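Next up: a single chain in structure tokens, the form predicted on its own.
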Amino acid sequence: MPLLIPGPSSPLLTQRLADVCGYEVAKVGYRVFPDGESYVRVEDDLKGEVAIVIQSCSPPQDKRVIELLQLIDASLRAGASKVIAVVPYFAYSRQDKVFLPHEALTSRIIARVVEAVGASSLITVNVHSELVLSYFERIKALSVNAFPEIANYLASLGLRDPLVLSPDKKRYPDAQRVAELIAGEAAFLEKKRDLETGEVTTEEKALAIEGRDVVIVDDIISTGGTIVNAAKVISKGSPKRIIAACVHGLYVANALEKLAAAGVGEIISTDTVESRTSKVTVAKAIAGAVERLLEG
């Protein structure tokens, strides 16, 4: 039987997947040496038996990222068949293709890394772009949907004509899933992002807003920077609240203070990423990917 290789960011993750699955947790040990450097030792006998990794690659991204290479690595030094990497959150997945001269590709050397380390096949969670996963080349890797379940979620709140919006056009299809699965309306923002500085402006638009549940829907919530913006144009239409739901809350620079300052009303997100907003588990659509792939 599969055996779950627990990461230090996804404990809370591996549990709900031990119980979804009826797999067993493996014991792992971790220590960081004074210098900062990371150790993994996989203290069980994994002899023939195919090992999962859970690991989100999460801020810290560059530790989580030694830590996911260290596991796997350890999984198949224990005598792990094959390991499947599963990685809820994929660190640099924004960073999918060159903008300016000279930029390291760092989504495709992560890719590499992760062949090269040994893991036979790769599991995301609403990866950032689907690009990324075409830089796997030797292993199979999927990305798995988890705005089914987030809507899920939603339409246990009892919404009032909820409007779901994406806060750009990239987003829109997701948004268009959610309003479809919560009987909603769905509808986009425009925005735009400088290159250089990074900052995002949005522009105004019409929308039907006054007096309904507002939902603002994200695959990532960084500083919260995008969905701030948004919900400064929602407010001006007077909501009768507004929500914001992502998949990976990463919250960085007082994300959560500047969406609460904004007008944002509640915050939801999934256990991609572990926190108090983690509302949403994934655990379900992870167990589906991992079955597709022990079946193949």
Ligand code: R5P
Given for the second form:
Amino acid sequence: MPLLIPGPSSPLLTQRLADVCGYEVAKVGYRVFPDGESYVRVEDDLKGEVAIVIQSCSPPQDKRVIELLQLIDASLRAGASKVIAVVPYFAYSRQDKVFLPHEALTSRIIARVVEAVGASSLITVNVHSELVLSYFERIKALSVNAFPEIANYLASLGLRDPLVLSPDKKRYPDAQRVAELIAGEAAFLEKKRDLETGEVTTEEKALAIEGRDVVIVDDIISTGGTIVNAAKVISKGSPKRIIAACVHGLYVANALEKLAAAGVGEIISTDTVESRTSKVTVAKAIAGAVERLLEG
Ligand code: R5P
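To test you: the structure above is the form predicted on its own. What is the structure of the form predicted in complex with the named molecule?
Once more the chain from above appears, this time first in line as the rest of the complex follows.
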């Protein structure tokens, strides 16, 4: 039977996956040397079984990526027949293209090292860009969709005449899907990001919002700037409540405080990044993908 190898960033999700799949969790030791280097050892003999490494690569990304590679390597050294890398949040997925000349193509670097260290396949959740998956040339890489689970949670809130809003036209299909699942309406705003400064601006838009619950959905909340801008536009239309729902809640630079100050009354994320807003679990969605990989 496959064994779960818990990464230091995903203890809760590993346990939830164990509960869903019935797989045992292997014993893993971690240490950080005084100079900051990470040490990982798989303490159990994996006896030719499949190892499922679960390690999200949310901040501090660089450390999490190294631990991921160490976990894959250590699992093979501990006798695993193969390793499925479950990376719920795939770091650097926004660096999926060369936007300005001579930039590093970091998501492809990550794909290459994950392959090189010996993973047999990779599962992630709502990868920011499908391009990232195409950078895996030798192994199968797939992304599972957490929005149906988020929609289930939203449906339990008894929302009033919900408007599901994408803060960016690119993410509109996600908003449409969620709106469909909760019998709401979908809309989008237009957002622009300055490639040099990273500054985000959102255009004003007249939407029928008065008295309604507005749910802003996005894949990632990082600094919160995108959602704060959207909340400012929405607030002008006198909504009943503003809710922000994302898959990956990174919350850097006091994002949660900024969201609250912008009038966001509830923040929902999944356990791809474990935090106090992780109200939705992706364990079942990942378990389904693991099963499909094991069967195929
Ligand atoms: C961008 O394309 C993503 O979908 C998110 O909107 C973005 O990463 C959110 O970042 P922040 O919270 O810093 O605005």
